[in-house]
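One chain follows as structure tokens, the form predicted on its own.
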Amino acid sequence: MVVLAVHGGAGGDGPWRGMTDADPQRVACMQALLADIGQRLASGELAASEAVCLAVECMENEPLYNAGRGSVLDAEGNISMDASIMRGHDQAAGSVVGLQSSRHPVRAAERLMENGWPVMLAGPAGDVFAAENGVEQVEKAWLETQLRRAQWNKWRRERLRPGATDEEDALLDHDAEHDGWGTVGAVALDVHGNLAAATSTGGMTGKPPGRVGDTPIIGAGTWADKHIAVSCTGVGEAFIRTAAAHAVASFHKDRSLESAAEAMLDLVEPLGGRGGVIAVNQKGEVVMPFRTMLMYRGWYRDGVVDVGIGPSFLQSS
């Protein structure tokens, strides 16, 4: 059984209310690295870990995610980006921090992940190492959108509280203000029965410089182990206080996948952690709860890819 999946973060209050006419753009995204990451990891071609790297590269490259490209703006209408990734066999992981030019943080992370030390850089130095490691640099103009600046303009005319306006698109005038997505993320688990997890990041709208969330920290928004690999999204600092990808693993020892994930939203619930998870362990079980109006998520298994926005999973392709 070989899988992938991947989130591109969750968020809102009451019932999912359809698509946006942004929508189908993530979706299409979601759908076309799916669809040939998926058999390139079914083929044998790709590892579990660069398998997840791609995944995740792929939605950095999409404007619409909070990720690479897209990514939303800080306090001081400055960009900054946070990625890591796992290893499971070996629990092998880079971190990067508070990234500026780099267009792939993801890759940054996974480079570090490779070198075997540090396993975290933050600031600058984080994008020096990624530049001479190969990783793309890009200006801020390129990394930068319309819809990341219109949000973070409306943030600062109506004093909202960070990440106020993540939700929002602001070129269709939503008027959401709730906690928004924060991540993209995926996991996979390859032909030789080996997992690996990956998380990427803009942040919030509006959050103070040199804030990090939980996407950089192993154990609190990326985990895997030889058992289980496992990405969060949702509101970081819960995720931080609770070790809550950890706590899927842990909770997975004597429970199934499904009610360990249950589990570990539950743990992060009464300190306002909303948000979602995915996971999937050495059997193939792959599961994706969230406790927000919508979580943008998908799989591949068996040949078969599956996306959903809200409850239900949209038409498999």
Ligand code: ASP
Given for the second form:
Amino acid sequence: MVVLAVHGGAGGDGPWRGMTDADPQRVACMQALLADIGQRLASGELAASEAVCLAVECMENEPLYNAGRGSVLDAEGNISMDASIMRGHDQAAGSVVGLQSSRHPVRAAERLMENGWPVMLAGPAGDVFAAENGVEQVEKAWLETQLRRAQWNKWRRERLRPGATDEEDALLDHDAEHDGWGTVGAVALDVHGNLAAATSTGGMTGKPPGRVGDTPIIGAGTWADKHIAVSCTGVGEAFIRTAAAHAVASFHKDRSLESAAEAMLDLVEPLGGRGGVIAVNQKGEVVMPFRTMLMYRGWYRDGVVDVGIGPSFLQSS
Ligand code: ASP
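Let's see the other form, the form predicted in complex with ligand ASP, since the form predicted on its own is already up.
Next comes the full complex, and the chain you just saw is listed first.
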């Protein structure tokens, strides 16, 4: 059995209010990539690590997700993108922090992983490495969308509200717009029984320049070993403080996958870590719990694609 599962970020409070005008485009993106990459994974054409990288690249291309083109803007109105990838069977990993000109941060992370050393690169050195390793470089204006600028303008106006705290200033994407955009991630199990995970983000709207969330931190936002692959989304600081992705792996040693993922969310919640997680294990079991209004998510399993935003899946295809 092969599995490919993806998320497009979590956020929002209260009951899900149904699809927004922009949601069909996000759903179509997930469905298309799950059907295509899932089938190629099933045929044995793709290894798990290439499948998760391609899946995240598709979502980095979709401007309505908060990764690659369409990333959110930091407090100074700039884009800086983080991504990581991990391969389960040998625990090889690659991670980039604060990229500003690479079209596909996850591909930069994958090239680092293939390179073997170092595991992480930050700032301009990450973009230079990416460019030297064939990752397309783009202008800042290409990465930024009108929607993100409008969202940032709104954040800036509201930030000036008396009583706003620093913590409230950096918003999860969905919270800012009451609409869904988010960090993206993928986990996969291939025909050889190998696992991989990848995650990519523009971070949080209004984040201080230089802020690093959980996404590029191996063990926090992303983890894969011989038994499990995990990708997280949510308020990154709490996921860092609990080594969240690795915590799911640790809990899964003596608990079901579902209970392991819920136990991790129990850990991050008291630290303000609203969010969600996707995980797949060696048996091909998949879980996608979240503690927010919504989490964009979907999977390919046994030739079937399911996607969801609110509490239940939308449809099968
Ligand atoms: N985890 C990401 C971060 O803190 C945000 C997200 O998941 O939407 O940068």
